[in-house]
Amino acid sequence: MNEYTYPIITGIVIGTILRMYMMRTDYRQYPTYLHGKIIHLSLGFIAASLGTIAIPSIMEKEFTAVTFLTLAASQFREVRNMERNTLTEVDAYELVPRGNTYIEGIAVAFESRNYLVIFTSFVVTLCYLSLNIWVGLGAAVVCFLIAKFLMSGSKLGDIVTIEKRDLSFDGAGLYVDNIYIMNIGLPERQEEILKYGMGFILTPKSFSVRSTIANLGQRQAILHDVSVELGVFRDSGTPALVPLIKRDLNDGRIGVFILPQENDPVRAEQVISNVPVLENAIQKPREKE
């Protein structure tokens, strides 16, 4: 063993542990299966190895080895494509799909987390070799805190006020509060909707938020997360039982109509509040550049 053996092992182990920490299966159920996790852990190990080996290569003036980082960037870009293609194929079989905007956000997250692993392994190895192992472990703690902060992101509850509202019919028109949702002509469908359905009004906390919650991808993410957490009272071929979100054109509020199998308004409000604000949906029209 030489002077680089323990720093390299430390950098790779810390980077791989960070990737494990960032890969958690939550109520959105992705990644779900063991084989999918193995793929991402393997890629995390490769990313940690690349970030770690870069420092000894620079110290030994083997600058050609650092060019592998460029190759890694192109390979991890393929991770985004892989996740996008996989989720798009699976999404076609969901009763309430995620939508393209949500899928793109997940794909970007998986790509970016590999870069965080490279950065962490790079910093830990640099601190270990430049100073000592304790400084390296301290740098690892800082990198974990940064990763935790970046993973948190904004939640819908941060930008809107959520209030439960009753469902009602005006003739064949279904309303959540005073927001029109859709037309339901069959009396039996109206009875099912009033029995199983729930309605919520999401009021933006600022003018800029109106554009964000108006985004169709953000709306679809709300419906998908609620349906995953609480179930959905529908099957294929029943378009009248599809959860929907419609917008009040006057003030930017949105009316959420859902049909959960578990009728728990408090839990439904919590799920809506925890829906991530999608990066591709964020717009701030009143902020100056």
Second form
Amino acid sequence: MNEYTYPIITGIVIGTILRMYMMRTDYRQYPTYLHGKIIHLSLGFIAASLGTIAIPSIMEKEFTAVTFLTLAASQFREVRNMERNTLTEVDAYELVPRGNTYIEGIAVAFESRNYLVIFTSFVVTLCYLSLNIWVGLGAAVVCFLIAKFLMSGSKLGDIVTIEKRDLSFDGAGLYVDNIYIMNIGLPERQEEILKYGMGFILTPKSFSVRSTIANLGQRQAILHDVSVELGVFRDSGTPALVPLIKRDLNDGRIGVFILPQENDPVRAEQVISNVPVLENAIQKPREKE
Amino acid sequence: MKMEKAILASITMQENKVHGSAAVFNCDTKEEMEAVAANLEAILDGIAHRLSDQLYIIVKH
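Let's see the other form, the form predicted together with its partner chain, since the form predicted alone is already up.
Whole complex next, starting from this chain.
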């Protein structure tokens, strides 16, 4: 036991708790299993340790110890690769895949959360050692709030208006409102689609978000989230029953055609409006220096 | 091997209108065409598209 023991324990514990707090298993079903969680908690613990130990090292004038942090950076980039690889492998067996853009977003989030843990442990230990434990705990609360703010990106409901529209067939062509979706040849498939399918029109609220919702990865994310929450009326070997989103080239609206197992338009609308806007799909065409 | 956007088979009542490398199934009635198309759709993992009342194609997407 020395003067650094308690500050180090505090920093590590708070960092690990923050990592636990940031790891929520929800409808995205990830990380679901105990083992996936253990991996991330362990990495969170390592991140917390690295952030914490930097402060006593500096105080002992061991400046080279800070190079540990560069090690941490490469370590957590590896976390991102790991997540990306796992999710891409698993994605091939989903009835409605997540798509690469969504996977990339999740992988980036996993990496960045570890940096938030390092930062929190660093600040908490610094405050504890330079002032006292209460300032350290106060800093922890502020860091939790910052982490909460950074974790909540915008939702699709913020950037588009969502309206339910009927599905219709013109010959073999399936339409949502006036947006052409696909050609369905067999009458029995057409009947199934009219029975189980639902159509929504997403109208962009401003010019800038047109390209965001046109992004193929963002569209796939919508289909995936809806299929996860409401189920999907399809199986392998029925490629005709596939949820699709097509775009109206004239005004940038998109037509969402889904095949939920649970026929609940109100809930479907909520699910669509809660789909996260993917970081990689965001574009700001009107912003210039 | 992964195949994308290929016509796997054509089902038609107008034999003289369809040629090419994909298998062509000639049918006599609309009902027969629909039945053959439904079966082929399931077997080939493709989608049956209707180009006209006399012509279906099975496409792998």
